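Below you'll find only one chain, the form predicted on its own, shown as structure tokens.
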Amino acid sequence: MLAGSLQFDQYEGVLLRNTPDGDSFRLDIEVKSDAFWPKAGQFLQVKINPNALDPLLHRPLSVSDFDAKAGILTLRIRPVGRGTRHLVTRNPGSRIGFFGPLGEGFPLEQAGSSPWIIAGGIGAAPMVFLARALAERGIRVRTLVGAARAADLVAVEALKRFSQDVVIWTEDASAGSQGVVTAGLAQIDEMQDERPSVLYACGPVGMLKTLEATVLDTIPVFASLEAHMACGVGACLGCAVGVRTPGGAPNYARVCREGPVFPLREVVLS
């Protein structure tokens, strides 16, 4: 327990597989606990080194997928710093400690009849679990996924398992169509039966700004934000972002507590 009523659950799993996926890695972890039940869009604070205090801070990683029947948690990690580089070198049989699940996930009740997923780069990681959750409700989602190049694409095959279809965009045309992923929304105003009921998004700020400028007036958008986090539980305030209150006055929210998923119209994108 942390200050006051703040609580979190700690778990430890066994790494089953560590598989390269483009320039990222897929870690499948067996978690033997009936209490561990994440929601799509939530994240974990993962301990880097179980045998040392260096690196000291846990790393926030989205739940990329969770097979509840098998008890297998999937993380997808792009090694960008010392902590994530250490995690992707772990061998099968290693024990992975973490606490969570944390944060607010995607509102599945807002999906409607024809939700779309739009993901850029490593932002595709948490969308696998979202696509699974929607499929388990009998809702087949259309998925648009993009990256700068083919090697930067994440979780495409996993997304295909749970999506009605997956459309790929790369800026250098090394996979799918050439262009940024938001190019897939160009004809949206002409659609009738296939028009999305809602967009679920995760990706870089530039992608979210394009969504804000092009579709936000006509389609609800729920976005999972990427932010640097230290504590992951709302105590340090290091992940605060600007938000709009119902009255229009500016305010702040913590990505780790009030997010990471927000209605995009409430977020002030920097």
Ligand SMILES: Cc1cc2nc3c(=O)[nH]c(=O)nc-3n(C[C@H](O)[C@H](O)[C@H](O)COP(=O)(O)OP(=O)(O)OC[C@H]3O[C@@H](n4cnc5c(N)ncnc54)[C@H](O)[C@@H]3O)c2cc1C
Second form
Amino acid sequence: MLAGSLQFDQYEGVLLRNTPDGDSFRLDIEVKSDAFWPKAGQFLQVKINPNALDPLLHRPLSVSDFDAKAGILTLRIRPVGRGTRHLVTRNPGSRIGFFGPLGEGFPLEQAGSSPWIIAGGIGAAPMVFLARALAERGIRVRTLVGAARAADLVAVEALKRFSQDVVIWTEDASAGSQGVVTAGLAQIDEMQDERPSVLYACGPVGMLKTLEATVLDTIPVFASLEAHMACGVGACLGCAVGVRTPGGAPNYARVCREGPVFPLREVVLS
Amino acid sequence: MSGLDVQLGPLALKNPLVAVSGTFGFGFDYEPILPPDLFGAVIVKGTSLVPWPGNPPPRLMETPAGMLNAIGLENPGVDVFLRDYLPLLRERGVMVIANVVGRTMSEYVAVSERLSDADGIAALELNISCPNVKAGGMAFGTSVRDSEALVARVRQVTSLPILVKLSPNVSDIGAIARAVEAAGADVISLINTVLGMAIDVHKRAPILGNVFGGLSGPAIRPIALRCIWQVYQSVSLPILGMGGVSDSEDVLAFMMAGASAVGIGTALFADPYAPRKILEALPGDRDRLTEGRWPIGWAHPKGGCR
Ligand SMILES: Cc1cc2nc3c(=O)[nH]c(=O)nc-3n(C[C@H](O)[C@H](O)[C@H](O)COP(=O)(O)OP(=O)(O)OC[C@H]3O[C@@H](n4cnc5c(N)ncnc54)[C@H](O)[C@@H]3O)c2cc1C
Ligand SMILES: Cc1cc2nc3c(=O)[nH]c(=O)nc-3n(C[C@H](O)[C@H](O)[C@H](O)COP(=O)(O)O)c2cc1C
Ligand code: FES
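Okay, that is the form predicted on its own; can I get the form predicted together with the named molecule now?
Below is the whole assembly, all chains and molecules, this chain first.
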């Protein structure tokens, strides 16, 4: 919690392309700055309407991908409310203000020899950048993605580009295997050489709870969590998530600062 | 930034803009874009005798031009503040005001004593107005008798200037102000957040873990102005005004209502650069609107209480 650990700034990017991607949208944004250097799993606080007091707060969005050479930032946004709907209707050429990068990213050094990514719905957003980062380190990753139906799947092509293989699950069997994405872990205890060294997870709380109940005893899981945020930098203590304590006494961490990525066994999902 | 200095009772601030308690941590979370020494003073997060865990999530909810929070005064306790943060703030020459919270009167007194022994604290702000804790907090600040007794007891253990932070959630804010003035307060700061709540229609249940939360931001600005106005008419103590301040005209408006200095909190979340913009615009706006002077109390009719 001490000073000196933060490196963020305010930026303004120009929207190059706004493309539908499953049930979400992919926004490619040109960021002309050598200082912007996000890590996989970090997020940005994105301004919705710079000229209005309403909506007041920024919206936290993951860096879905960053092409450092081209200076192109990719966001993947699922329109769920006022702010996200506003963003996904922006036209190319419009300016998008944000500050970041914020939070602690995925621990790449813990990947081991055979990391897996598991993503539910828009949880695939930060995983593209993670898969890119692993690939750039020469680490081969298996990626499991799930959604309600094929048309809702997000970022599949991008994930394929950086993963060794991508396994798809849909609840209505319209693509890949039928079931929720965690079904892909059911046989994990019988796996020998193929067993994941670590799981990087992002998705709905239900998915994380299933991971908690099924694999937590055998495989380290690093999960990217969500919380409503005000400051995004650690100042307001609004984004609390419960953390486990020896005696069970209540204790909280800040999703924006200690997170958004946490070892799953250390947090109390609500 | 010269020429913006202002006197807040016994405190000489280099500019009238104060980072309020709870939205600026212990001063360093915004460091890359907002160093703590930018402000005339920094009021740190509410600090208690022992660490408080705070309320269960969710703790936040955005509302029209505002937000509800129910943090529950999570803080690492006075000893951690003194050990880990105060030296850094002192090093940077920040005017530090410590925000004091407690569950009982003796806890307020004990925290105040600990803080008074430390080197580098300019003043204490007694938070008797937090709506988000079950005991203490607002329970003191809504009773004339308790407010007076609490301030009187802290007055006995400290020679530091005492700011008393008032709640807008009372029927007669002037009466509370008079009571804390009589008990020896040096400055009145206001307003703390306005009690509110939000409901999730799908879940048919309150959204915040604590059910109620405190409303802050531009949405409460008119309430803040009204409370400052009433307190200015009721007592002769200087006022630190806050509640929804977002730009430099707001600063001047709060001064016209009676504030000697002005706090900024929630506006940081909407625009972390707001304090810089305010400090850049203030000299020009002050020249344009108030002949280059601080317009403290100017909106009051002549012959008002001061
Ligand atoms: C670290 C982090 C990274 C994220 N990355 C992405 C991403 O890459 N792509 C993406 O589409 N979304 C992402 N989200 C979620 C996104 O922030 C929310 O969907 C967004 O803030 C909702 O804003 P809104 O104005 O559209 O919705 P609102 O009108 O504010 O609310 C609509 C619904 O969304 C819920 N909601 C509001 N804010 C949040 C929030 N911060 N977290 C979770 N639920 C919320 C509300 O309770 C409500 O049910 C991320 C969240 C976090 C914390
Ligand atoms: C997230 C949050 C946390 C707060 N924590 C404290 C606190 O610890 N002590 C306190 O006296 N006031 C606290 N407040 C109240 C503010 O200091 C201020 O009085 C109020 O928010 C009105 O100002 P604003 O509209 O500029 O934010 C908090 C406010 C917010 C939004
Ligand atoms: S959002 Fe303010 S501390 Fe995390």
